[in-house]
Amino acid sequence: MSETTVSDVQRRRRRSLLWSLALILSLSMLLPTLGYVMAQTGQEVQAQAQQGFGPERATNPRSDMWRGAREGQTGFTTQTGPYVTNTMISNVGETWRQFRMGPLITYGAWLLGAALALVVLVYAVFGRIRLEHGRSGKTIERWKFYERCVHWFTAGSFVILAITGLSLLFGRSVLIPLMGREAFAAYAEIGKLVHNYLGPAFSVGLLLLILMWVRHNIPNKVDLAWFKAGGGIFLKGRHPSAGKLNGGEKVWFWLGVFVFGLIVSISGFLLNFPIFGQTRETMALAQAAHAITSLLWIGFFFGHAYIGTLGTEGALEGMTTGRVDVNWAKQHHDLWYEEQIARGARPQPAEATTAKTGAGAGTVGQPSH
């Protein structure tokens, strides 16, 4: 082998060497950084994995079960029964919790506080209003005995579920600390049964009530006049006329008693008696519609039991006794008073213990004026 060809190949060999050299360094420099890089993306992927925006969630295979069972997808089952469907789970009751224990008690609250503030407020600034004239000495019939039973009958029952109902709506929050968790427990077993029983005997009530009422409470023209003249509170010795019932007592039966009285009757109902294929969907809508409705005729109530006692001279007679006094009767309702006397009905001497009353509970049905 001649020098060249020699020389040509050890040329050839130390530039294998320094090329191999090269890619050795190299290798040794880039394979670190790579593993680098490859370890934070792979930090990275388990990360938007465990927060769900992966394409594989790493999450518990257990959450993943219930997680789906909530969705409210619908399969099969063989138990019947009239809150069952093919619902594994349903978010209905959840919602309603959340509602009932939220806004629901919130708001509740301080609706029933203004109630009663306002009532003070009223009595505070107004004061009672009192017979113009004094007592005449004379009274006249106005309610006969079988509508005084049936008004305080429903006026009883209502006092009772209002009781009652706002214990159980608000027992967790107020008198479990007061009474303890045994006591309220106790308690809140005999109202609830006390509820349930009395509610529907008290929508046969409502419902006399009304059939009974109705007639004295189709709205006219004197109304709004009664209306414009603020019902006779605001005006010293200006009491505008009024027929049979006035006005403020026909919002009331129609709006309290017949409006939010049929609501809260019906769905009591559909809460008493789960017998007739209600969902769940249903009851809870029903649960909602009784307390809210409740709640408002309960603040209503306030202003209806305070006008028919307390804020108005005379009034309760009418429901205690069933007769008013004369002077009563032409201050608040004059025109009544005329049609009475046009029908041949002759005032009486008042009994001395008649005279004196003026004063006590409330009424629920249609107002003792």
Second form
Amino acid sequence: MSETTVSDVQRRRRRSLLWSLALILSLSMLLPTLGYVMAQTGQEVQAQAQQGFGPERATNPRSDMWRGAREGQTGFTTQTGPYVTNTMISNVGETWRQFRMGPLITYGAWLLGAALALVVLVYAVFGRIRLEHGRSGKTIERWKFYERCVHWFTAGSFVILAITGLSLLFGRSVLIPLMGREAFAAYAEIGKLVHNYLGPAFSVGLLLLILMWVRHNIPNKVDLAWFKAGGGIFLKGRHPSAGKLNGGEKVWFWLGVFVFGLIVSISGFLLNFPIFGQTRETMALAQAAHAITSLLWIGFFFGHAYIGTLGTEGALEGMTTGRVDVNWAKQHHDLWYEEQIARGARPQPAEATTAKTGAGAGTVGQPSH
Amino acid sequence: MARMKFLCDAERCIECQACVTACKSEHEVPWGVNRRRVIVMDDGLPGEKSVSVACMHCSDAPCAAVCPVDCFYTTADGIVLHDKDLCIGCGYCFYACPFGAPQYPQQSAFGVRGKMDKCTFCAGGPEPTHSEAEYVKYGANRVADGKLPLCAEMCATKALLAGDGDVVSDIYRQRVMRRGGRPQTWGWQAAYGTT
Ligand code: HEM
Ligand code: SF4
Ligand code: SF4
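Now show the form predicted together with protoporphyrin IX containing FE, given that the preceding structure was the form predicted on its own.
What follows is the whole complex; the chain from before opens it.
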């Protein structure tokens, strides 16, 4: 009995051995042919994509791929992260670098220098525009407290944004040689923080300015005459008429506050919130728009600040105390003055109002606009 | 003096991600920050090619040119490194780099990015060599030990080459001569110019 069981076991072993060998042999011959199946389906995929290898195909797929890569075509990558890009090579970077480190910095510096020189030249040639009949001793309300608040908030943040922004652009060539890398990096870190948090608040200030003052800034024929007369600065002895705001101030409003403000705010927003999937191209373009417009705006601002302070006697107090001397009003904004008087505004003695100056005191006893 | 360069041979790269994994693990690079990545072009189509991309350590590096705080420096071996203590995270080097190499730990409102991080050619950074600070900020310093970047050492097909530019181009030239076809020294024009 035991012999038969042994031979049974041996036979079964031999049979399973043979079957296994046959299976291995047949699979080893069959499996490689799967390649044909793959190639077959692959060809169908290609046919679907209309990218076959056939003679009707005009270009070599390998060269096409490299050409595409060179042109910045995107590929596929398994890596994920906010700054992972799927382009092999981006062409915008070098262009942006050439632009920023070349014309932007060079002409930007010249522009700011020229604007400053122009202001100095105007001061040297024409001097300060005096009150022709001196002070009358009586003042009239020009800017309400809330208007002055919005103006000074916007102006103050403009100056801070300009200083911190210019530090980023020119710091490497101007400040690093003076302060050294470590100190400048510490300052730039804070500067960037201030710039990026103050920026959006400044945009709100701009919006309020526009809403508040757009009604004073509608252009009219009086402005044309004002420009023809050189704004009363360049042609001595001529006193062009003006309403609440003159032609020059209206240009500052529309070109400066409105157009420049819009460009700087939109581009600043794109730079400041890199969380909407902006590409490097978008960011580089936004930076270019932001920097060019800022530089033009700062140059323009030099003129605005000069005329509002040193350039015109009696102008600054309108924006600080809210009231201007009656003679200043008659000389610079005659139509506005007449209109105010016609509306029942009563000029008040200067001393009485300066004593009361402070939060909102300037509006006491005045009819609301 | 050696001039260190990377070259990825697209005829050999099989998109296995070993270089990416080696880099991640060697330097303990955090999630979302990728010093090296493989880009597959025409995936699943004729002409499909993959290339492993990281900082190429450019000769006239655009990143270094635009940095407002001037925190980049090039080592004697031609490796482009930067000082994280100075970096303000402005993002400019990322806009300027042709290869998308600069990375940041954060992407949030008000331009908050954290310190820039990128491939160091396994050469550490400005901290004392092999110090804890160097490892935490910049990763391992293999070059100081006379070793080459781990990504290239790990590459099974030797598609990714790293080392002295002259040696790298000799190896590649021999390959092209043997197998025929046109050379494709991808990225060299942008990174190293015509030299
Ligand atoms: C309206 C709101 C504004 C926002 C949201 C804003 C935002 C930004 C951002 C995000 C940057 C990039 C650098 C960084 O991350 O710090 C920047 C740069 C800059 N900003 Fe602004 N900004 C604003 C207003 C202004 C204003 C009013 C000026 C000047 C009058 C200005 C001048 C600049 C300059 C010169 C740069 C440097 C460009 C460079 O270095 O290439 N910005 N700004
Ligand atoms: S590849 Fe990018 S990060 Fe590296 S050196 Fe060149 S520009 Fe700089
Ligand atoms: S992110 Fe850092 S390293 Fe890059 S340019 Fe800005 S400061 Fe320089």
